Structures are given as C-alpha cells and as structure tokens.
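Read the single chain below, which is given as structure tokens and is the form predicted on its own.
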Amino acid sequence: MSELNKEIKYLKGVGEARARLFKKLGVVTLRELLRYFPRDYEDRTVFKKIAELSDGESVTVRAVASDSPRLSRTPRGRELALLRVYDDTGMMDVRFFNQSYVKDAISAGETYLFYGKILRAGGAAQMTNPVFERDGGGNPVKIGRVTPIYRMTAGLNMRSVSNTVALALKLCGDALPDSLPRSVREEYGLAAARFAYENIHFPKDFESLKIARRRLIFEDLFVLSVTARRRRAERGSSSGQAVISEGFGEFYSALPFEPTAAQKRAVDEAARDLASGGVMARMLQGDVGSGKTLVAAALAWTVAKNGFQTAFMAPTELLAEQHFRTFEEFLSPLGVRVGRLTGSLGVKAKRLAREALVSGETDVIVGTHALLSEGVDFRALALVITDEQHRFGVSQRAALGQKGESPHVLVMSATPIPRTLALILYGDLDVSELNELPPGRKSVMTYSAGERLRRRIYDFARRLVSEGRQVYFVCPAVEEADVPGTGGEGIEARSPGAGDSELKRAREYAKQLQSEIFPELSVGLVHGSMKAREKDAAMASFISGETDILVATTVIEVGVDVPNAALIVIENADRFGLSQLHQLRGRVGRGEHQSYCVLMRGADGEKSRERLDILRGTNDGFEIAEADLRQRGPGDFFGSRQHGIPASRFIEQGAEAGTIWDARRAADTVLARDPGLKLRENRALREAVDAIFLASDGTFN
C-alpha cells in the first residue's frame, strides 16, 4: 500500500479518537490530509508599535505584560481574562474569553508577541483572543510568519491540524501525488509537487504561496480537462438509437407563440445529435425564463414520432408537476401521450403509470427520483432529460440512463457558466446556450439599498400585495462563523452549524414580519431543513395565493414559477455570489406584471456597492457569470457539481481565465501525443483520471 493511502490514525499523536474528528472534515488517509488545504492565511509578519495601531487591522505587537491576567465573568457567564500591556509608545488592553489558562501562561514584566485584530474604543487600543507567545529573541514559533487557517470541527484546533499535516509531509514528502508530466511542468513553469504542498501548508512567504497555488490550481484543472476529453472520446465511439427528424414546423405551428432564434438553434443542434447514430450527450444551458422546457418538449416530440420514449426527471415534486403541465400543453394537441410518476402518487396511480411505460402507451414520462425505482421499466427509452442537473448525483443520472439501451442524454441547467470554465467543467458534453428571453418578457428592475430604506421597502411590499401581487424575502445561508480566537492555539471552540444558523434566522425573520411588520397579511416560510412534503406544501400555498409573503432561504433559488410574485427582497445580498443573486432574482418577473428585486446590503462599503451595481446594470446571466468568475473565482460553479471530482479548494478561490485556458491547452497537447495515456511520464496522470471515474461511478456528468 502506498504511504499516501494509509489512514491517519496510524500517525504518531493521532490515534482513533482524533482520527474520528478528522473524518468529520472528510480526512481519513494521508493523501486526503495533504489535500486538506487551508481556507485562508494570516499575515503575522507585520509588527507595529501600539501608538501606530489602526482600528480593524490585524497585526503583531511586541509588548510587556504590566501585570498578570485578572479573571472575572461576564453577565452571561463567560469567563473573561483581562490584561494590560505596554511598549515605549503606549498601552493596550487584551481580553481573553473562556481561556483561563492564560492566567498562568502570562507573567508580569515579561515581553510577549501578540497577534490579533485591533479595536479602538475611546482611543485605547484593544485585542480580543490574540495568538501570543513569549518573545525569546529568536525565531518565533506561531508569530512572525504566514500562518495557514484551516476549517475546524469541535475537538480540533489549528495547532493539532498543523502538526498532523507537518508529520504527514515529513513522512510522504517523496511520494506526494504529482499528476503533471514533466513536459507540462517545464513548458508552463510550474513548481515541483513537494514545493507546492509544503508551501500551501507552510508558506515561506507570500511569493512562495503564490507559486504553490498556481501549480495546484493548474494541476487540478489539467486533470479535469483530460478526464472530460477522454470521456468525450469514449462517448464518440459509442453507438446510439438514430432518431430521425423531418423538421419541427408542425411542433412550432401548434405553439401559441413564436419560439426564439436561440430555442430553434438549440433544438436543431440536439436534433443533429439524435440523428447521428452516436449517443447524444448535450447540456442545455439557459438563463432563468429562457425557455429550456420548450426545447426539451420539441425533442421529446420528435423522439415520440420515431416510436421511442422520453424520461424527464425533475428534482422536486412541485417542479415535476409544473413540467408535466407544460409538456401536456405543448404535446397533447400533437397526439403525444404524457404521463407522470412521483412519490406522492397513490399505489394504483403508480402501478398504472408503470404499466403504461412498459406497454408503450406513455410516450413521455415526467417524474422525480421515483423514476429510478425498481420496477420502473420502459418499452423503448431513447432520451433521458434531467432538469437542474446539479441537484442530482451522478449515480442517480446514470441509474436512469441504464433503464434504456444507451439512451441519448440532455441535461438542463439554469445556472449560466462562463465559457472558459464550461470548457473544463463540461468538456465531455456538447453545450447549447439559450442566450435570449422570449419576446414580451419584462426585465426585473433591480435596486440595492441600505438599512435606512428598510421602512420604505416594507411599505412598497405592502402596496404590491394590496394590488394583488406577492413578495419573497430571502435570508442568506450562513457559513460557519470564524470563532474569535481560533488562532489561539489552546482553544477547542465550536461554531454553530450553517444549517442551524440559517434556519434560526429564517424562522425569526418570518415571525418578525408576521407579528410586527405585516400582521394583516399571511406570511409563510420555506427552508432547506423542512421535509420535502412540508416544503412542497409551503410553496403550494404561495403558488395558490393563500400566502402573501414568503420568507425563504436559498431553497427557492431554482424553483417553480409563481407568475404573481412581483418583488424579491434579498437580505445581506453581499454574502451571495453574483450568479446566485441572479438566480434568486429569476424567481420574479415570470408573469405579466412589472417586477422588482431589492438587494439589501449587509455591508455598506464601496466594494459591496460596486459588486451589486453589476446586477443593477444587466439581466444577462452569462455576463454576470463572467463577472462572478473574475471577482470570486469559480467556487460557486464547482460547488454546484456533485460528481465526486476532487477539485482543490484553491480552484474554487483563485483560478484565473488564463490558467483555465493554459490547463486546457496542455490537456489537448498531452492527449494528442498519447490518447491512451500509456507513456511512462503519463502514468500518474492516468491513475488520477481513473480515480475520478471510480469516484463518480464511471460517469463524469
């Protein structure tokens, strides 16, 4: 067994108990530990005198303890240790919460290094829960360097994680994973694997960190690109059922409106795939409201005309119900028989639906995960369509495909992805884009606002409801908070879980709106912790108009159409990525009424205003996605995929378009020279690609 595949519980100082804590972080083996990259870094190299300190900055201060820390308790029962320190320019107060050990760790008259965030209250500088160590005059241990910050779980602290990583690096330094062929490293000037891993975890300086990040980002993008292109080559050699189209004039003529040019183009692109004799593997990427369902219906129609069946899978019952009605509206007048199969159907209805599929009485079946159930069989399944494909795991999509003889595959997504990134993420798929909205659709008027306008926004919401409209209020998901003093090496603190915080916020806000702001209206609530049926019931109440105002978390980001909803207010909008805000904005503007989106700023800085101004300036999802990629990196896009690909967190945080293009070019060069990855220098690359296929059940999308 490779050293990298050994479990970390065998490392000195880890053991079974601590290994269980690491497992909560997704770390079991040494390989996973070394790939558990820091989420951030602290620059503890900046030293300042007390008189030079500015409010809000994080710096290191060399100061003398004027006395020993004094212990007391706060009114809420928290333990508090107070300390005053000084240098030759002034005094500073230091506070430690729930760290009583500092009473014996700090002695009066001794000099210490304190690193932390400065708060100035009434002119006096303060630090809370700083990292500290005695100033020994030599090289500091915890301060005076660029320090990694890892995501934590209860029972672990920064010191224990860092020490474990250091031990793993020492043990596996010569066996570190390196999927880059030497020729690629030399051509693109990339660091060796050992340098990259050592300086990601323990950077000598910020320049070394930059070099290490570039190497690891490039490597992950390169491996993903090679994997996608090999998968595409495999699909190209597969044979599928030829579905011949004689044109779509009859289908278009039966519609009550004229399709857009983008819709017709997407239909033609997919139709060529269906008729090619190969297996179609196409992604239909369209902005909110761009009409993806019409494209899917057109393809289902031509499949039915050829005597075959289509399965359409949606992530929720409400969405499945919505698509079922749309398919019936488009296809029933043309003689295409549409059925549905969802978990909430009665036993008899499910049996009849299954029987109709086997007999061929149903041409198109619209359903949820129920389509994957044992006993759901088809007479002649030729096309599988999944809506909001990122909401399904690869194994689920593959399971539906296995119910037919190499059926054609269409995956639909309402999340526009920048073209540069799509080449990596979906390099094994052909991509069709719907980049225009149907005629007559009104753009959503978008505004950003601070707290001083809140009362006016509530009044505006009340006015719209009085006119018969409905309103969304969206609360952000809250990531695990950084615990004050997580740099304090002796603390084992726990942050509240994101789900708990999100749920609490949404519930409290709904209660406040109902009791204090809109007592005369009906306020509903939907959040991710609700059971599927509860969510569906809450949404159904809003759709029917029984609920005037719906407080929601991002569970409504991609959801059912509510044409009567004319206003969405997004709280703490600066916490979201631009693409996610655009998705949320797409919940309104789906009917005949003018609709509005108000982005409430949690932070009122210039940077926050500039970001939100991008949303105010355009309704083009692809333009917004490109801006999101430039500003935040591709984390949102990688985070939405559930394919088991071990993309590094640094891809999510910092991949630039130039690096993406370079990685793709390098993949093309390597595969042109060695399509089967059989050369010796490509052995590690082939192992990495095989590992991805293994992790994703032999599929990629």
The other form holds:
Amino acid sequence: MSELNKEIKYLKGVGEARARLFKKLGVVTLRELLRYFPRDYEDRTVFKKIAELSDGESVTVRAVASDSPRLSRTPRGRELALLRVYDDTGMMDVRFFNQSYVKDAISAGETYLFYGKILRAGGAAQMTNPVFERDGGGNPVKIGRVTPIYRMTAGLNMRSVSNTVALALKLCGDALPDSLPRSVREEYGLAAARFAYENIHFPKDFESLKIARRRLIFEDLFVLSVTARRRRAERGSSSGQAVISEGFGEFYSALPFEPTAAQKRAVDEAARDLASGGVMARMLQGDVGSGKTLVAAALAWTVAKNGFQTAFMAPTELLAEQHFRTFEEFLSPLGVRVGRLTGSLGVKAKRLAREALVSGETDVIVGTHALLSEGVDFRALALVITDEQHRFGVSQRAALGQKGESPHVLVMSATPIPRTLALILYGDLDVSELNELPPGRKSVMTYSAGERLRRRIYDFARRLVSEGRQVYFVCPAVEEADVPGTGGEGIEARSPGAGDSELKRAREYAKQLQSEIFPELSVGLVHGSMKAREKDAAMASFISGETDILVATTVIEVGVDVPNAALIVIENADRFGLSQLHQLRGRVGRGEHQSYCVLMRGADGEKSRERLDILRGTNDGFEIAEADLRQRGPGDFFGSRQHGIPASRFIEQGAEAGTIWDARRAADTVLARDPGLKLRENRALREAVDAIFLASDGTFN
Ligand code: ADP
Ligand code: MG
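Having seen the form predicted on its own, the form predicted together with adenosine-5'-diphosphate:
Below, the chain from earlier opens the complete complex, with every other chain and molecule after it.
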C-alpha cells in the first residue's frame, strides 16, 4: 500500500484525538493531508521601521525589548503581558493575551522579530499577539517567510497543522501524488511534484508559490480532461431505450406562449439522442430565465407518450415544489400524470408516491434527492433530468442513474460555464444551448449602492409594492467562520469571523424590516435552516402575493420563479461571486415588469465597486462567468463538491484560461498516443482517472 493511503493518526504527535479533528476537515490519509492546501498565505517578508508603521498593516518589525514583559490581568480576567520595544526610529507597545509564557521567552535588551497587525491610533504603534522569534542573525524560522494559513477547526491550531504537513512531506519523500506523465511535465514546463507540494505548503517565496500552484492546477485540469474524454469514448458503445418522437406540435400548442427558436432546437437535439438507440448524455445550458424547464417538460412528455417514466430532480425543496407545479400545468392537460416526492410530504403521501412509481401510474416524478433514497423504484425509468446540476454531488447523480437501465440523462445548468472550462468539466457531455430569452423581457436595471442610499432604496421598494410589485431582500448566508487556533502564534487570534457584525442575518433583518421600515407591509422570511414545510409556506405566501417583501438567504439563488417580483436588493453584495450575483439577479425580470437589482456594497465599498460594475455592465451570464473566471479562477465552477478534488480552494486564486487550454491540449496528446493509458509513464494518470470513475460509478458525469 502506498504511503499516501496511510492514516495520519499513526503519525508522530497526531494520535486518535487530533486525528478526529483533522477528520472534520476532511483529512484522514496522508494524501488528503498533503492536498489540504492553505486557504491563504501571510507575507511575513516585509520589514518596517517603527516610525514608518501605519495603522492596519501587517508587517515584521525588528526591535529590542526594553525590559521583560510585565504581567497583569484584564478586568475580565484575561492574562495580559505588556512589553515595550524600540528600534532606532521609535517605540512600540506589544501586548500578549493569555500567553504568560512570553515572560520567560523574551528578555530585556535582546533583539526580536515581531510579525503582526499594527494598531496606530495617533500615538505609539501597537501590536497584539504577534508572532515573534529571537533575531539570531541566521535564517528566521517563522518570520521572514511566506506562511501558510489553513482552514481550521476548533481544537486544532495553525502550528499543529503545519507541523503535521511538514512531517507528512518528509515521510512521503518522493512518493507524492503525481499523475502527470513526464513528457507532459517537460513539454509545459511544469514543476516536479515534490517542488509543488513543498512550495504550496511552505513557499520559499511568492514566485515559487506561483510555480507550485500552476503545476497543481494544471494537473487537476489535465486529469479531469482525460477522464471526460474517456467517459465519452466509453459511452459511445452503450445502448439505451429508444424513445421515438413524432413532433412536438401537440405539446407546443398547449402552452400559454410560443416557445423560442432556441427552446425548439434544444428539444429537437435531445429528441434525436433519445431516438438514437444510444444513451443520451446532454447538458442544457441557458442563462437564467431562458426557459430550460420547458425543454425538460417537452422531453418528459415524449418519454411518457412512449410509455416510459421520467425523474426530474431539483436541488432544493423550494425548486422541486415549483417545478412540480410547472410540470402539472404543462403536462396534466395532455394526460401525463405528474407526481412529486419531496422531504416535506407526510409518510403516507410519500408511500403513495412511491407506489404510483412502481405501478407505472406516475409518468413524471418531480423531487429532491429524496428520489435517491432506498425504496424508490420505477417501473420503466428512461430519462433522468437534473436541474441546476452543479448543485448535486457526483454520487447523488450516479445513484439516480442506477435506478433504471442506463437511462438517458439531461443535466440543466443555469450557471453559464465559460466555454474553455466547460470542455474540461463536461467534455463528455453533448451540449445544447438556449442562447435567447423569451421575447418581451426587459433587462434588469442594476445599481450598486453604499449605505448612504439605504433610505432611498427602502422608499423605492415601498413605491414598487404600492404599484403591486414584490421585492426580495437577500442576505449572505452566515459564513463558516475560521475558528482561531489557541496556540502561541498570535496571528490566529485575529478577528475571528471578521465582519460578522455587519452580516445582515436574515432573521434579524426580516424582523427589523417588518417592525421599523415596512410596518404597513407584509414581510416574509425564507432561509436554509427552516423546515421544508415552513419554506414552502413562506414561498407559497410570496407567490400568492400575500407577502410583499421576502427576506431570503441564497436558498432562492437558483431557479425560483416569481414573475411579479420586480426588485431584488442584495446585502453585502461583495461577499458573493459574480456568477452567483447574476443568478440572484435572475430572480427578477421574469415577467413583463421593468425590474431592478440593487447591490449593497459592504465595508470594502470602493474595492468592490469595480467588481460589481461588471454586473452593471452586462446581463449576459456567459460574459459574467468569463469575468469571474478571470478574477477568481475556476474554483467556483468546480465547487469542491463537483469532483471530490479538493484543489478548488487554491485554484480559486490562481488559474488563468491559458492553463485550462494547455491542460486540455495535453490530455488530447496523451490520449492520442495511448488511448488505453497502458504505457508505463501513464500508469499514475490512469489510477487517478479510475479513482474519479469509481467515485461516480462511471454512470455519468
Ligand atoms: P430557467 O432557464 O431560468 O430555468 P424557467 O424555465 O424558469 O427559466 O423560465 C423562466 C420563465 O419564463 C418562466 O416563468 C416561464 O414560464 C417563462 N417562459 C419560458 N419559456 C417561455 C417562452 N417561450 N415565452 C414566454 N415565457 C416563457
Ligand atoms: Mg430553472
């Protein structure tokens, strides 16, 4: 067994208890530990003189301790060690909380390096809980380097994580994860695995970090590319249920509107796959509001006419309920029997729904992942449709695929994926694109606003409501705060969950809007941790128009369709990715009313303005996705859920489109030379690809 698959609990200094904490971070084996990439780095290489220090910056100061630290207690009982230090330009105060050991670690008259954040409010500069070490003249150990910052969990501290990583690196020697064939590495000038892993964790400098990152990103993209290619090749040989269509006229003429040309084209493309005798694996891409649901319904209709069943899976209860209603509306008049299976149904209703599936009484079942549970069986499942497919884990989708005999698969994605990246992520799927919106849509007018305008925005919301419209207020979900460590290293103690105080928590916010701002209106609330039934009720009340204003977290991000909503106000907009904001914006402008999106800038107002301007500049999801890719890298598109490859964290900060193309080209070259990956130099690659296959049972992407 490879060293890499060993569990870290056997490492020196780890043990059962600590291993359990690591497990919370998703780290059990050495491989996982090595791939537990830092979420950020701290530049401890910048030195400054005391006189030059300015408020808020994080720097290293070389200074002499004027005496040894003085211990006292704060009124709240914390231990405080106070120290005064100086250099040839001035004095600085250093404070340590609950670190009384510094009393013995720092002696008067000696020179130290202190790294930390400067507080300077007028008078002397101050540092709280700095990292420090004696200035020994030689190479500094903790300071003067680029230092990794890991995502933490309570009970672990930064130092124990980085020590464990260092130990793992040493233990593994040259047996590091490496799926790049040598030829590829040479052709694209990529670093060796050893260099990459050492420098992603403990960069020699920022240049080395960049080189390490490029190599690791390239490797991931390359493996994904190869996987997608091979899947496609494999699928070419399997056969599926033949579903024959004789035109969609009957379906179209029953609709309340005329389908767009793009919708018809997508339907025809998929219908051809269904009739081909092979297995369809198609992705339907289309910007928010382009009408993907209709395409799904058309296919479900033709499948039902052939006597087969369709399963339609939505990522949330909210969406499942909404789609259920839409499908009923479209399909019931045509004699197609639509059922639903969601978590909010009672036990009996669930049982009935399941029975109707086995007996074949239900033609189309709409549901959430509840469709995946044991005991859900189909009489003749032929088509599986997943909406907003990027929200599902691979294994979930695979499980549904197994409920029939290689059913046809349609995945619908509203997150426009830049073409370059789509080729890698979905290289094994055929793609249909809805490149036009239904006619008569007015594009959403988008503004970004600072606090100053808040009153006016409330007034505007009130006016729209008085005209009969409805309004969303969106708050970011509360982020999982990085739990500070408890070790001696001061930096971990900084600002736990910085900015939490400004986060508009949905619940309080709804209360405040109701009681202080809009007492005469009806304010509703929907958020992720509500029970399914409560969510349904909140949504139903908004859909019916009973609620004027809906305060929501990102549970409404995808798919929710309430055409009467004409304004969406997004609080702390800078916390969202551009594509996500675009999705949220897509909640309005779905009907005939002129609609508006207001992006409230948070604290970093100026910095975020530029980014938000991209959204003001265009309503085109693809353009926005490209911009997101340029700014943040492809991490968002992967989501760590996507392929179980935890590289996304650092990919976010790094990859440019060039790397994506290169990785893809390299994949083609390697497969052209060695389609079965049988050559020796491709062995590790093959293992990596197989691992992804296994994780998804090779069913479909
Ligand atoms: P999405 O692609 O974002 O999932 P939906 O399928 O939810 O979009 O459709 C958005 C809205 O547009 C829905 O209210 C739907 O009824 C409506 N719609 C879909 N197709 C058309 C069309 N061809 N003409 C007019 N309205 C349409
Ligand atoms: Mg949708």
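The term rigid core refers to the maximal set of C-alpha atoms that superpose within 1.5 Å between the two forms. Positions refer to the first chain, counted from 1. Nothing here was measured: the structure is a model prediction, and the numbers come from that model.
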So, does Q512 move by 2 Å or more at the CA between these two forms, with the core held fixed?
-> no
Residue shift check between these two forms, rigid core fit, L525 Cα at least 2 Å | no
C-alpha of L82 off by 2 Å or more between these two forms on rigid core = yes
What is the magnitude, in angstrom, of the C-alpha shift at K103 between these two forms when the rigid core serves as the superposition reference?
-> 5.1
Angstrom shift of the Cα atom of T260 between these two forms (superposition on rigid core) | 3.0
